[in-house]
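Shown here is one chain on its own, the form predicted alone, set out as structure tokens.
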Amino acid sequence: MIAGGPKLEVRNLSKNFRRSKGEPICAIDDLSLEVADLEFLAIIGPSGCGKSTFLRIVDGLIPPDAGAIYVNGMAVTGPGQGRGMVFQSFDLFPWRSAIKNVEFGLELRGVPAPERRQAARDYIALVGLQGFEDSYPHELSGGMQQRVGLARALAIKPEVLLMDEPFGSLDVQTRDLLQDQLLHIWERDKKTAIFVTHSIEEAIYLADRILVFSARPARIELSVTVPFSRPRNEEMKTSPEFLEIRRTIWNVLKKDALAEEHLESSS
């Protein structure tokens, strides 16, 4: 992390969703936080607590009801503006080859064809998919599709990389491999990153800092600074420090889950 002003600021953010019947659902209520320049921040919390909603608001995909988000002091008013998103569901265009998917954001920005083709090739190589440039999504494994999604987000050279459980639908072995590859890419081409996950171990392994969100509406229950140096290695996962951080986070999540269950049973 670099000293100085925050790269991203969230001020008093709130979001409600209206239902066809019943009261509106409050997903986020008066949430404020800061992310430092080049910080890798992980966010973890119970299912349905507003993590993905929060990330989509940061990306400008959905508007907040109140509050504001700033990147480099400039208010976020829509998609783009120095942010790139990697989704859990890959979200690749099935009619486009891998390289054409990676080129997509550059096309929207009007980058000339030769320049965007070279950039796409560079990022496909970076994520280890040389030789698969002309393959279509249905010809690629889930892990390979997610690498294409990561390359697509990186190709636009975002200042802030947003990742919404990008490895959540993958098998354990593929997930572990992609975690290491993501760390390798981040070490080489450092960016401010916000990574949403359900996995405590994944959050500790990847991040500089972890925010634990409460059950809906989202609020920050706990902020944990990860004490491990970089580059990270598998041995840290069995260290007493790693296990203690995991226990601390799990105790907070478990308390919230039990409180939510009690609330539902008494309603």
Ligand SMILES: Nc1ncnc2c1ncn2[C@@H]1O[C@H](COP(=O)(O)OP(=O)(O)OP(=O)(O)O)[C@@H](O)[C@H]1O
The other form holds:
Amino acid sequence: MIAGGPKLEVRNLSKNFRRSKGEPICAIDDLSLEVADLEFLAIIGPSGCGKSTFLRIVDGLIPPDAGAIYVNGMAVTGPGQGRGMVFQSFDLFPWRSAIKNVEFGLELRGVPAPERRQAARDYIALVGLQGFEDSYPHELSGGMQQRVGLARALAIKPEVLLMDEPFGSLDVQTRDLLQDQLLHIWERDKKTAIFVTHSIEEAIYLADRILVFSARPARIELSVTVPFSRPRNEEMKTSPEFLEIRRTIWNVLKKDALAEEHLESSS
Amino acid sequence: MKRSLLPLGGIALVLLLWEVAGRRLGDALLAPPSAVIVQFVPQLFDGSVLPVLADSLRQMLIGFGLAYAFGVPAGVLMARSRTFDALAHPWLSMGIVTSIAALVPLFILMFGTGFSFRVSIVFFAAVWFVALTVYQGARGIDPRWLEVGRAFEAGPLQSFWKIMLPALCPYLIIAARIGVLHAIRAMVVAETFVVVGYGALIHNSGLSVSTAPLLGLLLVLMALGALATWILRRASSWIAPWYQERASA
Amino acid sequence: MVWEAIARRLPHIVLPPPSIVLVRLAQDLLSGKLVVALLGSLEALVLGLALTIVIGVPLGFALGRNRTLAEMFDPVLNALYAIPPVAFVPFLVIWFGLHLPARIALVFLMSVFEVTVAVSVGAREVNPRLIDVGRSFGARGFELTRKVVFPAALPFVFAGVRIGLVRAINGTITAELFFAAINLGAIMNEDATRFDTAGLLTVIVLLALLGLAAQAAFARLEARIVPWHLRPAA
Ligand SMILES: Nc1ncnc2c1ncn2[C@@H]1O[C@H](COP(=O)(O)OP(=O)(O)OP(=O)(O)O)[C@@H](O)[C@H]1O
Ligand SMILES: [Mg+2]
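After the form predicted alone, can we look at the form predicted together with this ligand?
What follows is the whole complex; the chain from before opens it.
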């Protein structure tokens, strides 16, 4: 690793999607950004702006049309090099029990069975699911499923943790609980993280820095550094600074949403 | 290669393989497509095939028509009435798994080998599948739609015509498609067994020195099945354009 | 009940009532006559079905996962499927004669399409997000197929084989009647020449029950092996 260099660097990234009918969709256009080592970055932006696409490219699941991603100064060419992803709709393997889901990444890395079983047990415990090791995903609640999803990503000890609206489909209470749990885990064992969300509060509460993406194609509209110290606590959510940041971000998002609506009604 | 050319490519490849294999094995084992064309096409139009096929199809269609006329109401009834479902479902399950070939000897004893035999075999082959498909379709009708109808003060007759029937439409066509395929199969089973009609042509061509006529007869059946499927798919997109059937179902 | 009521009024040669058929079924099973025939029939059934699984399942996966292959060969498959299997009988006689190989071939022909189509649909509809998860964790090529695609499509494989099983049972009796009569087919032939409708119905009922039992047993097995599939795959 180059001393002082960013952990993750995104340089002039562009991505278009061909469509069966009509013009191709430009999801990302000339996007550049850097994420420092151990930084927790949140990304927020209007629906359909290209956030998931961005994460999928960072993970190496799809190639960019132009530009490149560098982790520790090395170009990303495919999935599975020190990055772990938590997926929006959990996407656990329904045929694997909780612990077997967590073992999945280790299995692919050729970790011997007893060792990976122990590691998976530890991570299941870390996310607070002791006793549910042998349950199948359909026997778990949404919140529990996503905790398994988190454990599955953490188990491969990624240098960069990617999360695509991991709590997006959970109810508010579960969501608050999991936010605290995630913070707790992350503060104990820090790693570089990119967290996509629709919730401004969630972004401020969790992140060191927030990027607001514009409507499609995704560009960086605003970058906010969150001034709160860690560990974070519930009280911060009602502090004047919190509300101020919240309003700043909301104003940018609202402008974009209105512009979008205007565009659609005129076209 | 353009994607739309792929199916043609696949068919061409299979024809080519068949031609090569046919030439190596000889007409007696596997006549190549070229031999089928040369030997079978004249026969197809000399009056020894088409009238026989038409006659067989007529009887098949009568059997299928009866099966359809009987199977559709039975399917609807089973879906709407618990009692009837409880009474009829075991028979439906039995009927679906019953082998048509096994019924043939029985039906010969019961009906002889004539018109009524052939029609009843076809009927028995198709009716279960028609009823089952319609049953599944009618079970899938969302009760809320019927409630909407009641909210708008539709009578039972009106709600049948305006809600049930349109909702059933796609299934009626799928039922016809599945039913026809089973009817054609049953026709061939019955006719080959007692050696009449088109089945007799198949049976007899099996005795000839060249497999070309036999393969030709098979191709005609294939075209027939494809044609029936195509017509009913078109009908489906015409009658129920909002219903997108999943590919290759 | 309707059957019993109608049958009691008709001469037994035309339609024997179910009571007679059931008694006869019990008798013939106990005397071992049907059991021996049934065991004989199993040979072609098992071999034909095995051939279907060995060929149909991999073929289904190939067609389901490879778009080019699917577009090339789906039409061919559909066309072949449209041909009634019994129409192949004279052809099978030429190639395989009248005995076991011909019966196996017909069982195979009658069941292979159902299995191939079901498996290819299952393989095609594997949730693409699960495939992403697999890739994200570094699975590629054969490992991706083995660890993600195959288990995800397994319920469809089971559904396909369950239908294929019933079709194979039908294929077996069809073959025993259309080639050299043997086993259950021979019993039916004899019954037919003696105008023994009760005997014929006995075999038909036995076969239908066998089909239903096989289906039920298979569904049990399925619940054991793919327990996550209690709910339809999302
Ligand atoms: N595989 C694909 N093929 C074609 N278009 C795609 C594909 N994936 C995404 N898109 C398009 O790219 C755009 C960005 O999609 P993306 O999923 O990245 O948005 P998002 O910001 O994650 O939205 P959301 O907040 O709703 O999750 C959308 O307009 C979408 O329609
Ligand atoms: Mg998204």
